[in-house]
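Have a look below at one chain only, the form predicted on its own, in C-alpha cells format.
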Amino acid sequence: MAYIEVRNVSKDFKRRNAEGKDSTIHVLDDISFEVEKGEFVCLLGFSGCGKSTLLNMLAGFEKPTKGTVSIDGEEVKKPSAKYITIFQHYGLLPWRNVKKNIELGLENKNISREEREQAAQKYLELVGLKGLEQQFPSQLSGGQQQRVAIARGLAVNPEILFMDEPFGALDPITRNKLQGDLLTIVKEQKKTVIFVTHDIEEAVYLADRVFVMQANPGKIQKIYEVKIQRPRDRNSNGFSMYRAAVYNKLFSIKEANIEYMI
C-alpha cells in the first residue's frame, strides 16, 4: 500500500452566472496516483488546470466530488496537524516576532512553554534565522518570511508538507537559494513532499517526480521521474534535457487548450 493514494477523484464546482442561473464546472477529471513515504513531488501546470484544488484535496480543505484521497490508509476527510500546507502568501501575524510566530502551531499542543520555545529556536535555527527571533514580519524580506512560515511548519513536526508555490512571489535568487534549502531540510527531517508550481526549472530541481497536468477539465497528462544525482546542476546536460522534455510536453498540452494561451 502506498502512502498516499489517489483513486479515481473528480472535482466540481457549482457557480452562479450573471444571470442567475447555476452552472456546473468541471475542474478535475479521474485522477488516479501515488506518492512513496519520503516522496518529493511536484504538481505543474498552468492556471486553471486544477493543481491548488488537487492539493487542497490532498490537505483536506476540499473533498472530492468523485472518487477518494487515503494517506496512510485512511481516507481523508479534513484537515490534519499531521499534514501543514505552506502557501504563497505567508500567512504570518504581523503583532507577533519571528519566535512566537514559529511557536504558534504548538499552541495548542499540550506542551510548556520551555519545549514551545526550545522548538522554534531549533527551527529558526534550521532555516537559518538566528539571531532575528524578535523581529516582526514587516522588518524581513519575502524570503526570510517564507523561511518563518517554513519554521512554523516545520515546529509542529508534520508528515507531510503541501506547498502551493510557496517560492512564487520571490526573486529569481532568492528562489534558488530556498528551493537548496528546503531539499536540505526536507532530506534531514525525512518528510514527504507535494509541491505546486508553474515553474519547470523549479520542478526539475526539486522533484523526484514531476507530475505535468493539463487543463479543461484537469488531468495528469504524464509523470516524469527524474533521475538526476542530488544535488543537481541547473545547467549540466541532464537538467537541460529533463527540462525541454517538460517544456515540450506542457506547451503541446497549452496549444491544444488555447483559451490558456499566455
Contents of the next structure:
Amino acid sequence: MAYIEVRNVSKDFKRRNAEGKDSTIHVLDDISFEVEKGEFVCLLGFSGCGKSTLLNMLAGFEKPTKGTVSIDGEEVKKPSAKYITIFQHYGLLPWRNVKKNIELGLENKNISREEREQAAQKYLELVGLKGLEQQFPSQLSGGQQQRVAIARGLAVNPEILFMDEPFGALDPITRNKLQGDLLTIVKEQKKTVIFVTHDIEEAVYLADRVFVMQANPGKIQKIYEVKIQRPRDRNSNGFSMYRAAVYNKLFSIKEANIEYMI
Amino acid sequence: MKTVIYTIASFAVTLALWELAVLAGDFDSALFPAPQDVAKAFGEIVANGTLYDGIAASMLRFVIGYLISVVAGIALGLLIGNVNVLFRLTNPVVQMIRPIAPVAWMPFIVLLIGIGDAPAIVIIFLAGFFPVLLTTARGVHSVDTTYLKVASNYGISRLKTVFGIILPAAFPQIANSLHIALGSAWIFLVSGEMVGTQSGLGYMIIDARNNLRPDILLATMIVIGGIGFVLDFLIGKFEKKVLTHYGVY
Ligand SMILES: Nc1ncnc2c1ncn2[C@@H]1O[C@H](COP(=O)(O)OP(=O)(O)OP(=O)(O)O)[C@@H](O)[C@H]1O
Ligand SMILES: [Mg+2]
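With the form predicted on its own already on screen, would you show the form predicted in complex with the partner chain?
Let's see the whole complex now, leading with the same chain.
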C-alpha cells in the first residue's frame, strides 16, 4: 500500500449563479494517484484547475464529494499536525513575534517551556533566520515570513508538508534561494512534500514527479518523472527538455517524446 | 509641529469670534459671558472644589460603565460571533434595540431603580455595549480563514482558538469599536447625569442653569469637551499602536 493514496476523488461545489439559482460545479473529476514516502510531488496547472481544492482534501480541510484520501493506511477525515500546510500568504499570526509564531504548534504538546524554546531556536536557525526571533511578521520581507512559516511547520515534526504556491508572492531571486533551501531541508529530514505551483520551472526544479493538471473538470493529465540529478542546473539541456515537455503538455501543444530525446 | 500651530490658531480664532459676539451682540452680560468671565468662573469652581468633585464622580461612573460595556461587549460578541445559532437568534432584536438612544432608556431606568449612580452607569453601558458587541461579532466572522486552518492544522483546541487566535485576529476591529464606544459613552454620560444624578459634570450643568450661572455652565462644558478630547486622543494612540503592531500601517 502506498503512503498517500488518492482513490477516485471527485469534488463538487455548490455555487449561486448570476440568476441567484444554486448550481453545482464539478471541480475535480475522478482523480487517483499514489505518492511514496519521501517523494516530492508538484501539482502544476492553470489557475482554477483545482490544485488548492485537491491539496485541501489531502490536508483534511475539505472532504471529497466522492472517493477517498488515505495517508499511511488511514483515511483522512480532518487536519492533523502530522501533515502541515504552508500557505501562499504564510498564515503567520501578526500579533506574535517570530519565536512565538514558531512555537505555536508546540504549545499544546506536553513539553517544557525550555524544550519548546530550544526547538523553536533550532528550526529558526535551520531556515536561516537567526537573530530575527524578536521581530514581528510585519517587520519581515515576504521571503523571511515564508521561512518563519516553514520553521513553524517543521517544528512539530510533520511527516508531510502540503505547500500551496508558497513562493508565489516572492521575487525570482528570493524564490530560487528558497527553493534550494527547501529542497535541502526536506530531503535531509526525509519529508514527503506535495507542492502546488503554476510555475513550470519551479516544478521541474523541485519535483521528483510533476503532476500536470487540466481544468474543467480538474484531472491529472500527465505525470512526469523528473530524472535529473540534484542539485539541478536550470540551464542544463535535460532541464530545458523537461521544461519544454511540461510546457507543451500544459498548453496542449504536440507532445515531445521526452524519453526518446534524453 | 504644524499641527500644534494650527491647534493654537484654531482656539485663538474661536476665542476672538466669541469675544466679538459678546461685544457686538446685545445680550445681557450675565446670560452670555465673555471668555474672561468663563475663565474666572473656572477659577472659582476649581478653587471651591466643585469641579474636582464633579470630575471624580463622573469619571468613576464612566470607568465602571465603559469597562462593563467593553467586557460584556467583547465576551458576548465572541460568543455570538462563534455560535452561529446564537447570532441569528439575537441579531434581529439587537438591531431593533440598538437605534434607541440611550437617553430614551433613562425614564424607564429611573422608575425602575431610582436616581443615583446606577442610571448614569446604565446609560454609559448602553452607549458602549452595542458598538463593541456588533463589531466583535463581525470581527469574528471576518477572521482570515487561513488563521482558522492554521489552528485546526496544529490541533489547537476550540477554546484556545477563540481566545488565542480569533480574538487577537479580530482585535484591530475591536480596538476601533472601543474608540467609537468611548466617544459615545462620554457623550451619553453627561446626558445621563443631567437627568438621574445629584453629582458629576452633567449635574453641574443643570445646577449652573438653576442658579443662573451661565459662566459656570460654559466652563463646565469646556471641561467636558476637554476631557472627551483627551480620552479620544489616548484611545486613538492605543488603537494606532494596535494597528502598527499588526502591520496595518
Ligand atoms: N469553497 C468553494 N465554493 C465554490 N467554488 C469553489 C470553492 N473553492 C474553489 N472553488 C472553485 O473551484 C475551482 C478550483 O479552485 P481552486 O482554488 O482549487 O483552484 P486553483 O487551481 O488552486 O487555482 P489558483 O492557481 O488560482 O489558486 C475554481 O473554479 C473555484 O472557483
Ligand atoms: Mg490555489
